[in-house]
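Shown here is one chain on its own, the form predicted alone, set out as structure tokens.
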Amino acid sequence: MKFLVSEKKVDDIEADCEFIIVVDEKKEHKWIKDREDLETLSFKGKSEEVVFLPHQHRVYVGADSLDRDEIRIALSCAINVVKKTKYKSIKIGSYTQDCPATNTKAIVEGIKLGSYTFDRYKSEKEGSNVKSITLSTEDYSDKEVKIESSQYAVKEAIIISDATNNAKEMVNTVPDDMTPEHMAKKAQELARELEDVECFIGNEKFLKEQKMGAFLAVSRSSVHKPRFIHLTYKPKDAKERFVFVGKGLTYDSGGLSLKPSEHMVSMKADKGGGAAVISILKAAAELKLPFEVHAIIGACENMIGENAFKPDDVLLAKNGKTIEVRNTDAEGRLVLADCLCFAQELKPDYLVDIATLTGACVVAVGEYTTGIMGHSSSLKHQLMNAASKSGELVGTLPFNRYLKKSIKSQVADMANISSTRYGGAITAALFLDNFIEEEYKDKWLHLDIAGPAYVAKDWGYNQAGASGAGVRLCLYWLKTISNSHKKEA
């Protein structure tokens, strides 16, 4: 699907179909042409309300406002209405006079994200006939830069959307087709395709050399051997160093603390954090961001077998701390612990881990929202601000000394689960905090994406299944920091 930018008025652009956003019942927008039909159909212009007028070759879609996420949702609804038609070309206005690039990005992202389809295992592919989308700059107030800024916005939106859809594809792929070895190969393929990107893959021998005893314990009962994946994007004169660490459990049975069968069905999604950080680095390289970016993924399976790790085991992590295993289904934090230790050896300016870590986070903030935790109020505020631009929903959860006491162990330095059933998302993050050195405490953020990474029903511009949670959030954050460096220069 191609996105074109035109200086022509919307009415002068030739296309098979037109998309029109309606914000209120008055339907006063200059591009609304079928008021009588809309009245007959009792179209109110409410968010996600859609009317398709095939005799006029127009789709009207409601929105609560022209805020960027409302635009994303509206365009997602519109593209899904026409994807089974014979239309090959679509036209749409820019819907703004104040910030054209922002709304142009939202239009492209809404269409790209909304039209994603996972049909890898379907004998009949759905597909779409739409080949081109033309955006009119008729509404731009600044005629001098309207084409240039809009084209750049389109390019950025395509890269960010493609990265998000890349994460969706990886997460949706079934465990037999996305083993740790397959995930490592995917990373290697990306490195070959991208400029200034290198990839290192570590096997079991490497993990033993690194003394990653927690990571090794989780992976040891699977026939699919673990992989330590390290992607590096390193442009010239990089201004800062970002290290993203992703939980890459390609499948999680719960181990000997076996999950109920109904809870295993979506466990291919436990690699959501790993898929996210790979996709973040992919987009960072394609956007040519002025930062050194690392993506570290602990890829393995948590299975049962004759040599499975057990409750009551004590594990030795990379930093020399010991962990009492009370539940083998709290395995993601064990893999992350060793990966975070390695990540700090890279001396990051910013350290972010992304993981489908706890069901408790879903209970706390709901299935659509990412939980943000860390010590730095400033960093958490930056992520919250980026979330408002990206459209991802986030909420912060607070650390406190009393919950930290609940992961103490009588036989080791700490236990891998809390002694209380409450505050599970926070106690999981506090467990990880044991592996963050003092100098990096205020540089570290933990993102628990257990809720939004994989949802069983459609929501907004997200299809049932994987959403690519964390990708757009972190890319909008990186872009904000990049823009601040430009202003300083």
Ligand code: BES
Contents of the next structure:
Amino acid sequence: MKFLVSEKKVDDIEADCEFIIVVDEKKEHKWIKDREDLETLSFKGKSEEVVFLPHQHRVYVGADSLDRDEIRIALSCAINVVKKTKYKSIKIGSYTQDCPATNTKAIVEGIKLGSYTFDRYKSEKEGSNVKSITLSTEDYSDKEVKIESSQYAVKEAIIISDATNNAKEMVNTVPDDMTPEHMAKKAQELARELEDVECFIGNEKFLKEQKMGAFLAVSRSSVHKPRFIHLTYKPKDAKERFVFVGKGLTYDSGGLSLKPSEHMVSMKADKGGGAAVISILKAAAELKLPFEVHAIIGACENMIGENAFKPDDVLLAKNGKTIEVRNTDAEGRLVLADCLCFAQELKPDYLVDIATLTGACVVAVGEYTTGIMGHSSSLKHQLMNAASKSGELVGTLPFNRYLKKSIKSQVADMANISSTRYGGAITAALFLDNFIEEEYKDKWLHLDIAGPAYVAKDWGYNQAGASGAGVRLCLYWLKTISNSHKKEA
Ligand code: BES
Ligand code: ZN
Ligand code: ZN
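Starting from the form predicted alone shown above, please give the structure in the form predicted together with the ligand.
Let us now look at the entire complex, which starts with that chain.
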């Protein structure tokens, strides 16, 4: 699908079909051309309401406002209506006068994110006939500046949506196809394709050399051997150093503390954090952001077998701390512990881990929202701000000293689960906190994406299945920081 920007008026652009966003159907909208039909169809212009008029070649779609996420949802609805038709070209107005880039991006993101389909395992592919989307800049006041910024906005939105869809595809792919080894191959492919990107892959021998006893224990019973994946994007004159760490459990059966069948289904999504950090790095390189960005993925499978690690084992993590295993299903924090130790050796200015870490986080904030945890309120605010722009939903969960005590162990430095059943998302993050050195406490954030990484039904412009949670959130955050540098300069 190609996106074009045109200075022509929408009415003068030739296309098979036009998309029209309606915010309030009663108002004198210059875009509404079929008032009678809309009235007959009782079209109210509410969010997610769509009407397709095939004879007029127009799709009307409602929106509660022209906020970015309303635009994304509206465009996602519209593109899904015409996807099955014979239309090859679509045109759409700009719906703005003051901030063209923002709305242009939302339009492109809504279409690209909304039209993703996962058909890898279907004999018949859905496909789409739509080949081109033309955006008119007719509403822009300052034509020359605006068309350029609009074209750039389109390019950015394509990169960001492609990265999100890339994460979805990795997460949706089944565990026997997306093994740790295959994830590593995907990372190596990126390094070959992208400028200034390098990839290091560590196998079991490397994990032993690095003394990553916790990561090794989790991976040891699977026939699919673990991979430590380290991607680096390092442009010339890079400013800050960002290190992203992702939980890459290509499957989480729970291990010997085996999950009940209904909870095991969808655990292919336990690599959501890993897929997110790979995709963030891909987009950072494509956007040529002025930062050094690292993506570290602990990729392995949590299985059962004669060699499986077990409750009662005591593990030795990379930083020399010991962990009493009380539940093998709390495995993500074990893998992350070792990866976070490695990450700090890179001396990051910002350290962010992304993980489908706890069911408790889903209980706390619901399935659509990412739980943000960390010591720095400034960092948490930055991410909250990025969330509202990106369309991802977040909520912060607070640390406290009493919950910290709940992961004490009588036999080791800490236990891998809490002694209380409440606040499980927070106690998991506090477990990770044991692996963050004093110097990095305020540079670290933990994103628990257990809810939004994989949702059973469609929501907004997200399809049932993987949503690429964390990708747009972090990219909008990185973009905001790079824009603030530009303003300073
Ligand atoms: N991968 C799961 C968390 C999860 C749950 C992700 C639901 C996505 C949806 C994680 O490894 C896990 O099993 N956590 C346990 C921790 C418990 C044993 C303390 C959980 O949440 O039940
Ligand atoms: Zn688990
Ligand atoms: Zn898990």
